[in-house]
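One chain is shown next in structure tokens, namely the form predicted on its own.
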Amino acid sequence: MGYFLDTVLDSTTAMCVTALVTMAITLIFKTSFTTNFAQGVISAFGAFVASTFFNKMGWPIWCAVPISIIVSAAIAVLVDVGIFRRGRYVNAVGKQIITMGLISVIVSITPLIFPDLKYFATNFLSGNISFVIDGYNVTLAKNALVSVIITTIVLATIFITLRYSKWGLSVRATASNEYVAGMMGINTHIVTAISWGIAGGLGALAASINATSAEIGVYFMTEYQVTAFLAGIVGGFATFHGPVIVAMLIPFCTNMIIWFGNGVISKLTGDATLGASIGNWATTIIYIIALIIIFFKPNGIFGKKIEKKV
């Protein structure tokens, strides 16, 4: 039981990062009707900003991260206003190609602005919370706990805003039908710009959380971006909550498979190598499960088939 709980707690940081990135991608998908392949590199850029203010300028981490959020939000808004707004009638594939082109641009610019790419951030809060269960020492990093609190507050605020604010109603109307939303007097330009800005800020926050436990690199958020796309497909882009829920389940289930291999199979068979090998296949198993779900639920777990009248 102790090893199981320790494995669950080890998932918290990854769950926070994946949930934030997924929310960002979902916002852009719902308002701009495209998958933003540049989300990962924009998020990484934000982490470099935070690390620069923290490591080179000596600012507190609690000041450096908000600045990175503002910078990434500004970049995202610039992308929407300067590129997507001018190509709003480009088809879905064209928009995706545009975001793929942005990857090359941002990846090329980042080393010029940040020559030393191997920055390290710091924990929001140092130390661990430890307790013993069934003779097993269970540890929860205080940094992970802070990350959970921050993520919960941010996502709860966004969901409440989407549900009860005028902006949230405008986002939902734009997501339903941009043309009709415009006819109803909704400024869809403002809606999409704010959505891109929030998505950029969420990405920077996610990257800053990830940077507390990983070496920062231009592509260090790419894995989470891919997982976010998977969460969106499995959860269903028809809702805002579906992708986020699946995004939190993916790292949790991945660690559960590792726990099952190391903690259950190894004990039953007495072969630690076999248990470890099952853990090594955790990501592959997750993708196989995702394919099975998509086969039976092509619109996602929380998605629904939308019938359009001709």
Contents of the next structure:
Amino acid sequence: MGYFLDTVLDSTTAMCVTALVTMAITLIFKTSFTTNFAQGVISAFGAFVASTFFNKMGWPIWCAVPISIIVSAAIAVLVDVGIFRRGRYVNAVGKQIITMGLISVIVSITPLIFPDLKYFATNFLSGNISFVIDGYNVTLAKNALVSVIITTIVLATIFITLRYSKWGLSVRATASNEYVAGMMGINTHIVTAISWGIAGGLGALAASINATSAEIGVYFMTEYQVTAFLAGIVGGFATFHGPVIVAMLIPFCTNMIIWFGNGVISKLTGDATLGASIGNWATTIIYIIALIIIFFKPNGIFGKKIEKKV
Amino acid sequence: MDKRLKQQYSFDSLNVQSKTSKPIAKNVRGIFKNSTFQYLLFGAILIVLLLVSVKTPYLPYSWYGGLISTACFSIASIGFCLLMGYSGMASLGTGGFIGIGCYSVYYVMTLSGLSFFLAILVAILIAIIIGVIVGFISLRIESIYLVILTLGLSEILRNVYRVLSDSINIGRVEIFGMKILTADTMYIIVPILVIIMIVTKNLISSPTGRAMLAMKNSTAAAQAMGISVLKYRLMAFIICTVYASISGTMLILRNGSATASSGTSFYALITSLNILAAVIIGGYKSIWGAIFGTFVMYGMNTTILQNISFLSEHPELVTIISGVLVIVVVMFYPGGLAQLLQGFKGKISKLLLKIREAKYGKDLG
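Can I get the form predicted together with its partner chain as well, since the one above is the form predicted on its own?
Now the complete complex, all chains and molecules, led by this one.
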């Protein structure tokens, strides 16, 4: 039980990061109708900015992170206004290629601006909270707790805004049909730009949270981004909550498989290497399960079936 | 009747006799217009260029690396071109599929001690199985969703590679008792590329190619015409995966080693994206376009840009330039550079027409 709880708590940071990245990807997917491959590198750029202010200039972390969010948001808005707005009639795959061109550009520019940065903060808040269950010492890092609180507040705010505010309504209208939304008087340009901005900001926040446990680099968010895409499909891009829920489940389930291998199989068989090897296959198993779900529910778990007219 | 025919024949023979030089010129032009000949010529030129860069100082050695990478990845690009340009489906699984080739060679050759060509066969077989799986999935999911799904599949494959054996090293391959050195790999890679080009061209012009094109433009209309969507989608994906897998075998033949966990390995997301970009830049409906696009993504950097002294001092600018190039092409030339060339050709023929009109007056007939 204790080891189980420890595993659950271990996945909290990853869950927060994936949820934030997925929200960002979903926002862009719904308003710009494309998957933003550059999301990862824009987020990473944010982490570099935060690191500069925190590590080099000695600013407090609570200032560095918001600055990084603003910078990333500004870059994302610039991308939308400068590139996507001009290529509005480029098809979805074309837009994907544009974002991949952006990857090349940002990946090369980042080391030019931040030549020797490798680490960001070790923690938002240092220290652990520990308690004993079943004679097993369970620890929860305060940093993880802070991450969960921040993520919850941010995501809740976005969901509430999407559901109840005028901006949320216009986003939902643009998502369902950009052309008609424009005819009804919604300024879709602004809606898209704001969505990109929020996505950029969310990315930077996710990168900062991730940077507390990983070495920062231009590609350090790519793995989460891929998970987010898959979560989007499994959850169904038709809704906003579907992808986010699935995104939180993916790291959780991965850790559960690792726990199953190490905690259950190893104990039952007395063979520690067998348990560890199951842990090695965790990501693969999760991805295969995701593919099977998609095969049987092509519109995603929370998606709606769209009738296709010939 | 007979008389008239006779007259006609005699006229024809007279014509031929009087203008003997023209048909020969026409024949020569005809040969040059023959795509098979063009591909063979391309292969020959490529080998000559590679030889010049290896054996002589006229071309820098960096050309060898750039051109041979282009040749290897071109095989995958051509398959992707068929998938995207002719069946209207996109995929981001190319990286994972390339890995099939690499790992087949590794396991067949180093562990079983069998020959390289058998390894290619095994790679093709595995690729067919994976292609069938993706093909079946593509029946239920379309467009951008399919792209992400193939991305997921590619990640699964990469994870499998990582767990099986993170880094593989086959060293230098022996074929028929001869050790193939890095500089000699071109004698295998270039002919295979040319064969792939010829096969693909024939496939495109065959009823299969036309059926795929029909399916791309309207699935419903194609079905109404009696085209089996299942068959052709499966076929498109199988071809794409098989080509990518062959490309993988060529890459491992040339490089000798690869690491799965590295972010820049052959089977990482970046390869899939680069191949996609190559096909888009070149023009997704033309084999030449795919090869040129691959050259832009994989060859231009080492062959041309790095030899410009300003750019070799600032290597990061090279990636920025290629990124900007990708964005600009997609935004302004959605048909790729092939379309740009076509437009250029059209402009030239219009100009020629104008010159002719100025010379001889307007053709009123």
